[in-house]
Amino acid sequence: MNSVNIAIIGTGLIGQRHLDLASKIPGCKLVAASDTHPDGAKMGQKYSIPFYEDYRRMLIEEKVDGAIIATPTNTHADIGIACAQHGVHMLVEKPITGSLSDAEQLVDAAQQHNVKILVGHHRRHNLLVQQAREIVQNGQLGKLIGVTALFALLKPTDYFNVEWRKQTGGGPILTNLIHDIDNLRFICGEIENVYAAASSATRGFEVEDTASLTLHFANGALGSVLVSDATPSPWSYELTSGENADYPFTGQDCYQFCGTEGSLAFPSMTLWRYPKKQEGLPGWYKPLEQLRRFETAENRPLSAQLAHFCDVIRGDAEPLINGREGLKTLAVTQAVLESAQQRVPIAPHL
């Protein structure tokens, strides 16, 4: 396996996780890091790699095959375009950019310079998410009728000591719901219309703390989603999936997929359906059987994502979620914000 040279741009919390993984993944060589904050130099010392306050200089002076962009969202486009101009493939943390126009420019630049973009919606690399997609897309539930999703947990008071988290754009829709939107697109199919309502009544900040939305999928299925970061609750992807040890595991489900032949609870992967040999017509008076569909001893999406990025750089794989796919997820999420503001249904602007 040929080793690929990886640089990290942005050494904050998620950047530090990428630094740690890039120093351990086989076939991945961590060669440099960059951040505008001088404290990032400590990361360079920790991993014995060159540190640059100017990522442009790093791209010129270091041999970089792929860069992981883990900087604030509004900087993704400029940094990504610079990477494309230097022929450097990129893993861009979600959202791909802060606006659809920026995303279009970044995708176009990558295409022009024959550079691949992998967008950091790492949950697509979760084996449970992939199994749910297979069950739904292969018709094991029959025709998909609808899905319900919950992102409900309590962010602590000190989380909001960072001022931007109280302001428009810093709330759970763009920060958290975008992950669930991407999961639902990946598992169920394209979302062609959203109708949303948002509220900041619990905390009274400028930013929303709660939102509710109805989704219309292109295949005719409907979806309902409740998102809130202001309630003690065990029902969010973070708390139910067990993929990140920083969050306490609750053993609950956060999604339910309903079809004409059965229903699936996620992430317990519990399938509910009527037994095939049951006498009489199926219906609410008949008992359902309950089946567990998936077991896995190891499920580390961030590690899997980085290994996949290395394969993309080597030309051994196409990005699981490329720039255009990341743009679509951003478009649906922006439509949620627009619908909540205008109080009308909105089709994603693609």
Ligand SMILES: NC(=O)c1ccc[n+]([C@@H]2O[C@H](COP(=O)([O-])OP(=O)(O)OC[C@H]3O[C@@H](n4cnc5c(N)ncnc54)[C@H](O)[C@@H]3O)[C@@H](O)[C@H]2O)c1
Contents of the next structure:
Amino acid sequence: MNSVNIAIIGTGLIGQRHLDLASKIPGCKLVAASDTHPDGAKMGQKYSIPFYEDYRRMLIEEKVDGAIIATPTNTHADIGIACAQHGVHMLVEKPITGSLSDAEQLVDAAQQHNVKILVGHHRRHNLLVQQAREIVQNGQLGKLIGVTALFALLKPTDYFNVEWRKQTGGGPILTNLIHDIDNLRFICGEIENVYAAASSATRGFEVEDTASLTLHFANGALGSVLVSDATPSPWSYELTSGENADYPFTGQDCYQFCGTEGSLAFPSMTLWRYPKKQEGLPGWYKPLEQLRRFETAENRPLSAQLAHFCDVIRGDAEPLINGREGLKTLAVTQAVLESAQQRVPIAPHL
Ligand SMILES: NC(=O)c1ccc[n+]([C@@H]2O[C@H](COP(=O)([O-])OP(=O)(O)OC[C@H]3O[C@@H](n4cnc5c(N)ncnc54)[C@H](O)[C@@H]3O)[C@@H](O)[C@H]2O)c1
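For comparison with the form predicted on its own, produce the structure of the form predicted in complex with this ligand.
The next block holds the full complex; its first chain is the one shown before.
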């Protein structure tokens, strides 16, 4: 397997996790890092790699095959376009950019310079998410009728010591729900309309702390989602997936998919249906059977995402979530905000 040269741009919270993985994954060679903050130099020393305060100089001086862009969202477009101009493939953290017009420009630049974009919606690399998609899309639940999803947890009060997190755009819709929107698009299919209500009544900040939404999928299924970062609750992807050791695992479910032949709870992967050999008509007076559909020991989505990025760079795979897909997830999430503000249903601007 040919080794590919990877550079990290932005060595903050998520950038440090990428640095750690890029230094370990076979076939991936960590060659340089960049951050505008001089403290980033410590990362260069830690991994014995060149460190640059100016990523543009890094792109000129180092031989980089792929860059991981882990800087604040509003910088993704400029940095990504510079990478494209240097012929460097990119893994862009989510959301792809801060606006749809920026995302369009980035996707166009990548196409023009023939480089690949992988968007960091890493949950698509979770084997349970992939299994749920297979169960739903292969018709194992029959025709999909609907889905319920919960992102309900408590962010500690000191999370809000950072000013932007109290202001419009800094809340759970753009920060957290975007992950669930991407999961639901990946598992259930395209979302063509959203109707949302948002509230800031619990904390009283400008930003929402709670939202409720109705989703219309193109295949006719409906979705119902409750979002709140102000409740002590065990029901969120964060606390149920066991994906990130920073979050205590609750063993609960966060999504329920309902079809004409059965239902699936995620991530316990419990499938409920009526036994084939039951006498009489299936229905609410008859006992349902419960099946566990999947067991997995090795499920590390962030590592899997990076290994996949290296395959994309080598030309051995197409991005599991490319720039256009990342743009669609952003468009649906922005439609949620727009619907909540205008109090009308909104079709995502795709
Ligand atoms: N996939 C996930 O689950 C996940 C989790 C956290 C954050 N994110 C995303 O990752 C991105 C970064 O978030 P974070 O929480 O790590 O932020 P952060 O503030 O901890 O880190 C960002 C870093 O980028 C640096 N930076 C800013 N402008 C730069 C530039 N022009 N060149 C080089 N470095 C620059 C900053 O100095 C900082 O060190 C955001 O888009 C965020 O939405 C994704």
